[in-house]
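The chain that follows stands alone, in the form predicted on its own, written as structure tokens.
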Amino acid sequence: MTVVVIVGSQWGDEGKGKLTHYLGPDFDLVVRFQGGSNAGHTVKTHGETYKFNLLPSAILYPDRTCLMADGMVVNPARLLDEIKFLKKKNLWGDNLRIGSHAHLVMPYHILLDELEEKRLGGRAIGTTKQGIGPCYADKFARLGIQIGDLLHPSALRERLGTVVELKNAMLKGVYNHDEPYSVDGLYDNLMRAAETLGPLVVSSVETVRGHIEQGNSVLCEGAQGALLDVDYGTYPFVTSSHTVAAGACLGTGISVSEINKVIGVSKAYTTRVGNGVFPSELTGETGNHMRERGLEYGTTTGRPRRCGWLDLVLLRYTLKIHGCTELALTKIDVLDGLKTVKVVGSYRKNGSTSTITEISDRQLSQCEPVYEEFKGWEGPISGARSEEELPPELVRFVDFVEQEVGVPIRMLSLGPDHDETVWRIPKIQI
């Protein structure tokens, strides 16, 4: 039995989808454990590109079970669109299962997300406006609708009546919104969704525990990144779920002692979407180079991502919080052709230099990055399939990062395609 967790080690968008798809065939069960359609996981294989917001990134392997577990929040309309897309492409293998305790993102969640961001104006968080925060808020306020409720129509109808009355009052009283939601309309839409989604609903705990007790291998895929964790990220500019490796236990029923490996994923540079302090942000030519070469535009929103140099202070922090046993370094090819490549080795604050800092938006705003510089390398490198084929300048850069963060860098991603990958030491053994 092997349980492996893949997690983002920056502000998300690190390339977790590619790694999950790459490793997927080696696992019996692939589980997405948190987040919702605010995530965007991209898989490129055999010249085709697939973008998923909700489906686990191993869904293209029909002989591998994929589970959307209880820690997720699910927009049924978006999920139906993704299933419809796979069916149209003749790629639907009926290998998806959905945890009965996963919560449903309702239309009023999306509207509340949009209205709150508008109300905040210049103080807005910069959410994806997918209703994720309001849905998680309802979950903890015990006002949520679970996907398992689709299997109990009468109870669902009664619960909707209670919740929608409250939401309509909030929309009117707080946001002066005069178009109330219809309980009947919402109920009818959910019943139509239940025709497709109902047969996929399972117990997450029984599914996951069943595989573990049979000695099968389980791969857990996280969304977003550690710096967006609701507790350990750069608060308040964070997401609404636990993006750290421990979230794999909270969202699935796996115990901490059963996790064998935690793979952190980091770009060879740093990106961020939305508001908040970004110490190494580049606003000039080099930042534009990263954005255009790396296609740094949000999978979900299309917003341009802010780009900057790799920040080792933040990376050390996230790898420790995750408990990472290894690191995958992605999008190295984006740095091809730069004369100089930099990393943030430490921060200068109040006249002193430190390699650690308190991770909050307020504390980071007081930090000035101190850079280490490296000679760049010529590209393209995407055709390399072994470390020996890589430019020596690149290898020196990777070796330095590995030494500084104290975690072995196992995988190098040299391009978006499945095969544009180099394993520095033998591929993970299941």
Contents of the next structure:
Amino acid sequence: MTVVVIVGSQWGDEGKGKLTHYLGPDFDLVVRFQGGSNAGHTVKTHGETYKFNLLPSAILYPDRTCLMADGMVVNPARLLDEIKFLKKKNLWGDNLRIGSHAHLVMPYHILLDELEEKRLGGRAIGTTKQGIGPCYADKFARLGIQIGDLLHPSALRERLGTVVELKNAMLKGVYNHDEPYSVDGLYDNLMRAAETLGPLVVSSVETVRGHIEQGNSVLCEGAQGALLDVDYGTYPFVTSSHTVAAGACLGTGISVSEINKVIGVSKAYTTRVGNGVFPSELTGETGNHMRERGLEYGTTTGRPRRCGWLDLVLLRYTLKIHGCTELALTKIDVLDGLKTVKVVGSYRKNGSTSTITEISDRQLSQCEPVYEEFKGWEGPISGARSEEELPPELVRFVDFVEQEVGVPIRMLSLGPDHDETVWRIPKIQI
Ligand code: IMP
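Next block: the form predicted together with inosinic acid, after the form predicted on its own:
Now the full complex is given, and it begins with the chain already shown.
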């Protein structure tokens, strides 16, 4: 039995989908444990590119069970679209299961997300407007609707009545929104969704525990990145779930002691979508180089991503919080052709070297990055299949990062395709 967690070690979009899809065939069960359609996972395989917001990246392996576990928030309309797409392409393997305690993202969550961002104006979070924050807020206020409720229509209708009354009052009172939601309309839509989704609903805990107890291997696929964690990220400019590796336990029912490996994923540079502090952000030519070469536009929203140098102060922090046993360094090819490559080695605050004791938007805003510089490499590197085929400048860069963060870098991703990968010895072993 092996339980592996793959997690983002920056502000999301690190390339977790490629690694999950790559390792997927080695696992019996692949689980998403937090977030919802705010995530965007791109998987490139057999010359085709697939983008999923909700489905686990291993969904294209029909003989592997994919679970959207209890910690997730699920927009039923978006999920039905993704299932429909796979069915149309003849790729639907009926291998999806959904944890009964996962919460439903309702239309009023999406509207509240939009209205609240508008109300915040210049202080907006820059959310994906997928209703994620309002849905998790309802979960913790015990006002949520769980996907398992779809199987109990009369109780669901009664609960909707109580919750929708409050939502309509809030929409009118706080946001002056005059179009109340109808309980009947919401209920009818949910009942239609239940025809397809109802048969997929299972107990997350039973599913996961069943696999573990049979000695099967389980892969937990994180969404977003540690710096967007609601407690350990750059609050308040974060998402509303636990994106750190421990979130895999909270969101699935796997116990902490059952996790064997935590693989952190980081780009060779940094990106961020949405607002908030970004000490190594590049607004000029080099940032544009990264954005255009790296196709740094949001999978969910299409927004251009902010780009900057790799930040080792932040990476050291996130790898510790995750408890990473190894690191995958991705999109290295994007840096091809740059004369100089930099990383943040430390921060300066009020003129002297600063020790970071906590990560928050406030704390980081007061820090100035101190860079280490490396000679760049020519490229293209995407054709390399072993470390010996890589330019020595790049090997020096990777060795430096590895030494600084104190976690072995096993996988170097040199492009979106599966085979554009160099495994450093030893390859990640499952
Ligand atoms: P929310 O998750 O939509 O509430 O957005 C909160 C913050 O997290 C915003 O800055 C988003 O841009 C960011 N965010 C959410 N999901 C992702 C993701 O999958 N990749 C990168 N950033 C994300």
